[in-house]
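Just the one chain here, laid out as structure tokens, in the form predicted on its own.
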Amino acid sequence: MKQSSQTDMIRLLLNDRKKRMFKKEDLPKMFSKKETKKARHFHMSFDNYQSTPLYSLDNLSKALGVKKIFVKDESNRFDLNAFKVLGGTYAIAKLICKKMGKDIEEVDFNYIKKHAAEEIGNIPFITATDGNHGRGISWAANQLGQKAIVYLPMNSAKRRVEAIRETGAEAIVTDVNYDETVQIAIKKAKEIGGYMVQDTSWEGYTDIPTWIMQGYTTMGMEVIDQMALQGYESPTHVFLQAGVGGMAAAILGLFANVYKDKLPKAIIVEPNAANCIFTSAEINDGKPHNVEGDLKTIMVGLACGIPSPLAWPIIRDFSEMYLTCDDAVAARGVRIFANPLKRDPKIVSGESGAAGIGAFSIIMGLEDLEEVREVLGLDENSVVLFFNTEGDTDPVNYGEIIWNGKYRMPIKE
């Protein structure tokens, strides 16, 4: 493991531990084709299901010197503003199926909706969130006629709190950071006997976070089909942002099972203020490590200091490089998506969803990072995939970034 290069805005760490040759037993079984097909089949049973778009940014590709840039845009999944609902709905459905003694392949969303009340009564779903996960859980609970209690960390954007309450859930803002807010939610669930639906794992709590991650793979399955329709077997590179690591591990796990030894090179992106994955890789003992502090970053969906024990081994074994970045990098990405070159489509992205494209634009634009481009094989033949995991979930900050140039880049290009 060695640091390849750095600027004032980003730090990069090459993963020397990554498995180069894949054996069947190495592949994450929780993301097998069989399991991921179950999740997608369930999501397709929703009345308002449709695949989210996969955009091709051809003019940006030319400007940055690669063959193709694809962006999977999750900013309007199920008429919400983020991808997280995929995990929350699937986990709740699996929980109810378990109580009914049924496999999720046997039922659809309307069946779950019809039988939810008789199976779980009025016991509430409880979770902690930066906003997007909580809204997904509260929306799912509302669809099923159930209650939800959602805890948010200090300084949560007003709009994110309002969006959760609009689904009928109780939203409570704490005076502590995200990781401590999770502990508050766990305590509340124990006190009242509620169902804890959290997207990270701990000792004795693995089923629900596994189901949540499996739910995320629906967007990855869609990408595989959408790329094939455009004549591409697979991306050569994929940028995956990480908080606790659930989304990144889900997509990596799926891709490892599908592409095997042709796995795209995965770059894991985190904020400097909450880079628990990068820190774990830098310590390089194979174990996950926490970071502390207020975890304050505009990339609030990534503001997590404790890696998920379920996600970490997959990220450790299958990613190519770790990247940690300043808030200005995410803001740059928001502006890139919002101001397309020529006829490229405009994409409305929140700060967490834009971190990858912001970092990529720096990697491809700075002479100092030529070695990084060579190590990663980023060139005119590269097909690079990004996941815009959220829209403008904090419209006030989005406006500040777009209209007023907040969080400007201080580096020369």
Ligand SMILES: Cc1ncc(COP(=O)(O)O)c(C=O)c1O
Given for the second form:
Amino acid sequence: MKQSSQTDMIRLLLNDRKKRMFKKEDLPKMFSKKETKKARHFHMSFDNYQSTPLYSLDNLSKALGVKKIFVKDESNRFDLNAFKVLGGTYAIAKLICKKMGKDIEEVDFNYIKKHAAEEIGNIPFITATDGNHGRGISWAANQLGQKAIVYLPMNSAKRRVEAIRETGAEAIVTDVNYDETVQIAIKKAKEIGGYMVQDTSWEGYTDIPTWIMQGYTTMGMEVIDQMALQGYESPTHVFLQAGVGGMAAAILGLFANVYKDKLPKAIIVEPNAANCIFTSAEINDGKPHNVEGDLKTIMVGLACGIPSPLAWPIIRDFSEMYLTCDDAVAARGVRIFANPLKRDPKIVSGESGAAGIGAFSIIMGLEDLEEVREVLGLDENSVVLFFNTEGDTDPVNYGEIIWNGKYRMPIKE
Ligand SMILES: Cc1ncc(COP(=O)(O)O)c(C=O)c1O
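With the form predicted on its own in hand, show me what the form predicted in complex with this ligand looks like.
Full assembly next; the chain just shown is listed first.
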């Protein structure tokens, strides 16, 4: 494929391990309709529960040459500014239910609130985060009258740290990257006997990350209903950002269970500086592989070098393509969402939330990438779904991108 300076900003890899036909037993059981319904039912019991909006960007879809662009906007979930709280709250509730010997279907959020203290006492929740997961955990702990200790990697944005502290949690910024920060949190949890509530899995630690991923499916279930109300049975394509891969696997797992052979083509989006899923696909031995380094990217939510072993097989078996991109692509996405065409709605998106639309706009816009459009079947019949997974969680960088044009794309030759 011929390269120009803009096409250099993204790298693409077709997934040749995707299951083309699958049987019932291939469907990820942890995202069965029964399991995902439980998560949604629980979230619906929150006092401030509301489906987040599903926007249709009709003028943008015309400009980019597809039938529809839908954006599920998580920038205001439960009055926080990212989807992550869906996972943390569900995992903590499942943990408390397990201690009480109850099924989550028997309880609601108020019941959990009432009984959290007697089940957990003053044992704190401990986690590591790039910001969004930790904020979800600290918010949940605060709601339940519990304590949280949250570790963040070096160079974490001031606002992300403050947002965690505002909920009463202890927030500690380490001098190492995200993956090493997880290790520090694990050590602390062992030392003081706290509950480690992490959004990635490792050997012997699978219950909580499973529940966290199940919690994420609430936003996918909402999308299915919202699209149906607009007369769409399913999207043809979906762009899913990946850090450890939990969110992408949750949505793919849910969609596989619901849509089966009509599964939309999923494109997994990562930053170049932290592309552990892409690297695993490139090595192509079917196993997850790590990437190392400082993982420095403005897509902070995606800055993870170790794929979640629970998420990886689902991504490997059900995604269509892997994509890795420069920071400039995410910044372009932030600007696209913030500057709607004609009467399209404006969407406030953080860098991790906008990476997909940034990459998609390049795929649709560049002559050189016709082959990619053909392979993916992206054309005037396509109904493309994006998840804006966060709002402006780092308002300083958001301002730099929008007002000062920071992280510019190279000028088209
Ligand atoms: C805004 C945002 N989008 C996407 C992701 C990716 O989620 P996962 O790490 O489960 O792949 C994260 C993770 O923190 C995030 O904060």
